[in-house]
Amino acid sequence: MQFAKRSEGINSSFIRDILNLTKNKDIISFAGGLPNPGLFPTDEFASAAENILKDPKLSKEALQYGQSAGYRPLIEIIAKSYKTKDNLDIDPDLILITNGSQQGLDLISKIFINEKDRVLLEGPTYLAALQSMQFYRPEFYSVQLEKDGPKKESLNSAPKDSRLFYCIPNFQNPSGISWSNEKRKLVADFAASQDILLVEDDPYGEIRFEGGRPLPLKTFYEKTVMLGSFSKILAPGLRLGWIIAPNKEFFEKLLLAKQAADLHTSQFTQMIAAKFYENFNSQAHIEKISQVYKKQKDALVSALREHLPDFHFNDIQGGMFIWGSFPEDVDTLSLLDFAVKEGVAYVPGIAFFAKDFQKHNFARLNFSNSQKEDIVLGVKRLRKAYEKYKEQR
């Protein structure tokens, strides 16, 4: 069978292969970026939910076709919420609630990616991105990554052509890094000299350990995509994200690829995240949710420097990652296959790479869904997979 050139190419997600082979429950998986479903409100839900439906009015408005922007309390919620945290007045009407911020992904790339186009990434960055961008192909150029953001001498040495740059400023996926109000200007000044689009993808700013809050790209350049999720401050099975966008033009365009590809999104999940904000407290929410991640990560952090010295990592301030490399002969993908007859599971590092700009020494591991105990254990199994993978090398 033939199919459409642009299903050429397209690797199988990484996600979906170790999500699979961690279905086994003997597995301890570092490798999924999942939230940790002890910290989902159900409570909350439930009361939310039996609000909705024992009202006449409410139910029907529930359980019928919504508008394609979305549901107008969630919008003008995520609009405060920019005023109130990083006094960023939002024009609710730029607004779009999407089916997650994948599909935030899909439909920017659909309306404005063309065959051969150049885009910018982070290197490493979100591999579903990747993977949700190949659909378009385009040429990818990777902007190498340091402490505090962009290295400046790749961001400069990238094509003059490029169509835009897609990028997570918060606790990047995978690094961890957070970028420096600094370099978001440095980026943003780029941007601006060369006309580009910027998409800033923040599903993870919100969960901090610790340090101030930084400025959105969106203060620096008003030609700035913002990518939002309630995956990681509520849950991610309401399949709930928003896009905002830059002007009116680029919101119908949005829209009507909203339109053709599924309407709009669930009219009730929508209205169960807005009676969560509007009837209890989403800060301590958020805060609690933090707190967990944070005594989580430390107990990774301790673990590999007590068990895995090999492993070089950087600490973090936020997010659900730890990103690191072993020696430079190590091959992670290949490491995986020993890993896993241990009972572990992470992603391996190349799969977070375009092709410009490959390293295949790199592993992130994911902390937020593992308890201390497993996540100690865990990286005891590492180890071992290790030793036996440099054994037989």
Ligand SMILES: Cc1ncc(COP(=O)(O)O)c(C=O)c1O
Second form
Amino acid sequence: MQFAKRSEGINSSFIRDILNLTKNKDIISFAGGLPNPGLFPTDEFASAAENILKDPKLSKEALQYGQSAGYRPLIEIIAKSYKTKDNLDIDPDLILITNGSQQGLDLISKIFINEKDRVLLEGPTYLAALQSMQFYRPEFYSVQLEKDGPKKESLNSAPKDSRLFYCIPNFQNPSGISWSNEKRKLVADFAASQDILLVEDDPYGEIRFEGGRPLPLKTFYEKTVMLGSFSKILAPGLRLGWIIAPNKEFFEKLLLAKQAADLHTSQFTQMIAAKFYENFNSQAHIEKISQVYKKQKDALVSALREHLPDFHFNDIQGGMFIWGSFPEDVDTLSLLDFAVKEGVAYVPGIAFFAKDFQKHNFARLNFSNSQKEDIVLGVKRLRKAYEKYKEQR
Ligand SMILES: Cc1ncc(COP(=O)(O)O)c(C=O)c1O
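Any chance you could show the form predicted together with the ligand after that form predicted alone?
Let us now look at the entire complex, which starts with that chain.
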């Protein structure tokens, strides 16, 4: 069949293919990016839903069509949260609630990217962002990363006529890197010097194990769009995220795109999230998630150090992923076949690189969705797979 040109060359999601493969219960999967379901606030949601549905006024509101911008009390909760965590004054009229931050990415791309526009990304980057932007047919340029954020030389050699820089400065997916404040300032100055739009995606910033919260890019540079999500701090099944537009003009364009896409995000789930924030201690909930993930992360880090010394990685201060590399001559895509045969899966690093900067010896391991015993067993299986791979090469 003849499809629209914009859909050509879009690869099916690597991760989805791998997740299919890991549906087999015997496989220990470090592949997905799934939150720990044991931490979903189910009782709190049940009570919130009951509250809403048993109240004649709230139930009508929840089940009726709603505003395209989103449910106002939830918008105000989001604006307030930036004051608390970042001392940032956010105008609630610039917040648009989206169907997960994934939709935010699509809407921003839709209103801002023309075919052949240059888009800067981190190398590596979130692969579904790559996929989402690919529909609008830009040309990607990958800014290489080091321990504390983008490499200065790589940033300086980026094309001068770029439109936007999409980045994940807090506990990046996949690398786990968190940019230092110096790197944030560097990128903001670079963007200002070339009038580039910054798109700051931050679904993991609150999943912090140690250290203080760095400054958002928006503190340094006004022309920044912020993306946020409730997926990692409440539950991804709510499908709730948000965009903070840099100004009214940008917001109005986004609103049009949102209306055209789906009229509005589910009023019911927005109200459940708002009730959660009103009636329960959201900060305590986020701290609990961070503590559990820290233990899971520690288990993975020590198992890797003990059983897989050829895998080099940096420890992380938050987020959900360990990212690292095998020796240069290892192809993690081929190694994956061996791993799956041994009963363990991960995502080969190549999935996270745009075409201009691909590396074949990296892998991303997720720890949030595996128990400690499975984490240790999974790493031992990976070690076995790695040995067999080396033997048979
Ligand atoms: C960096 C990044 N951005 C956006 C998303 C999409 O999140 P959601 O649509 O669930 O809010 C994810 C999901 O894993 C992510 O890792």
